[in-house]
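Below sits a lone chain in structure tokens, taken as the form predicted alone.
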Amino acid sequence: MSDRSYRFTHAITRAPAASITSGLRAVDTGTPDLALMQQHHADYVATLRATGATVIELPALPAYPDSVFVEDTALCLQEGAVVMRPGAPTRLGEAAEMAPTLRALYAEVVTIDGPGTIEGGDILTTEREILVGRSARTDAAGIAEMTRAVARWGYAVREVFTPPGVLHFKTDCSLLDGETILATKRLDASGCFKGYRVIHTAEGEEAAANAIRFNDVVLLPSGFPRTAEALSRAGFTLREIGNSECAKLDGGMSCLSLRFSPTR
């Protein structure tokens, strides 16, 4: 079986801007500490680099407070990239800013033109399919347009549904290997992961579900010891990264990078 859904040669990140304190959030749990966020972000980038990946660090975009969350701007596959159309109007410019970087890396870059909307946080790519969660930010029209875009590269897309009150599909799940998904019980109960091996986050540790498998390491937000123990018992190598400040803006491990292996 291929492992292209979690083995990568490249990642793109973007430095957090000072304006991030004005970023979008579902519930106000306090103003992020910029200095602490910058330290967490540096740890994150260093961990990606330690796996052997080339990390492209883009400069901060003060005009876009949420721009550190680059995953929402694009879907990066081996054959090409798809520039998203974010469902939050204030974030539309972030996708346009990302497009030139992707065109320098890929021979083929496709853009979602609308009227539908879709964000990368709702997309989980596995070895067998691309799961896309319908959410407040991703609608049926956006999913249909993305389905047409990736069909040229032979990918199958399956539409699923994000639980009520959950921002993105990947808020509640992440890929651990070709057959294994980390998920909250509430998301797994929908049946969307039938045929996969599922490891549940511990009770009260649902925020641990947004992790990323990057080459041989699983990057897990720190502060979720029971979930970390379960993953260690299952044989995964973990690196726990501070995420307290991004969490105040509904951000997690996957949100902070685009991960890919371009063929160009």
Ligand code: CIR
Given for the second form:
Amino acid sequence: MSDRSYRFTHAITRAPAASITSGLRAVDTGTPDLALMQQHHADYVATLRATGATVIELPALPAYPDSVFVEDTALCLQEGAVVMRPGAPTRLGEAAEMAPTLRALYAEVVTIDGPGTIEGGDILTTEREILVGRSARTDAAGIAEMTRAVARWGYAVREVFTPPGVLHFKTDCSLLDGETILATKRLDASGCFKGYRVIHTAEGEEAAANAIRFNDVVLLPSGFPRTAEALSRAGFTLREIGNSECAKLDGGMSCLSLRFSPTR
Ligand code: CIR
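Take the protein just shown as the form predicted alone and give its structure as the form predicted in complex with citrulline (CIR).
Let us now look at the entire complex, which starts with that chain.
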């Protein structure tokens, strides 16, 4: 089986801006501490780099408080990239800011023009398909436009649903390897992972679901010991990264990077 869904030569990250304190959040659980977020972010970048990948660190964009969450701006595949059209009005401009970096790396970059909206956090790429969760940020028209965009490279897209009240599809799941997914029980109960091997987050540790497999390691937000133990028992190599400040803005491990191996 191929492993292109979790082996990557490159990642893109963006430094958190001081304006992060005005980032979007579903529920106010306190103001994020920029200095602590910067520490966590540095640890995250170092962990990606330690796997041998090239990490492109973009400068902070103070005009966009949520711009540290680069994942939402693009879908990066091997053959090309698709620039998203975020459903959050305050985040719309972030996608255009990402486009030049992608054009420097890929021969083919296509853009979602709208009127539909779609954010990268709703997209899970596995070895066999691209799953997209319809959510408050990602609508049917956005998914249809993305489906047409990736058809040129031979990808099949399957529309699924992000649970109500959950920000993004990947808030509740992540890919662990070519056939294994880490998911909350509530998302798995929707039946969207039929045919995959699923490991559930432990009861009360649903926020551990937003992890990433990046080359040989799984980056897991710290503070979820029972889920960490289940993953270690299943044979995965874990790196736990502090996520307390991003969590205040509904962000996790996947949101902080774009991960890919471009073929030019
Ligand atoms: C937002 O609401 O857009 C940000 N505060 C969090 C984005 C998290 N991104 C992601 O899950 N891919």
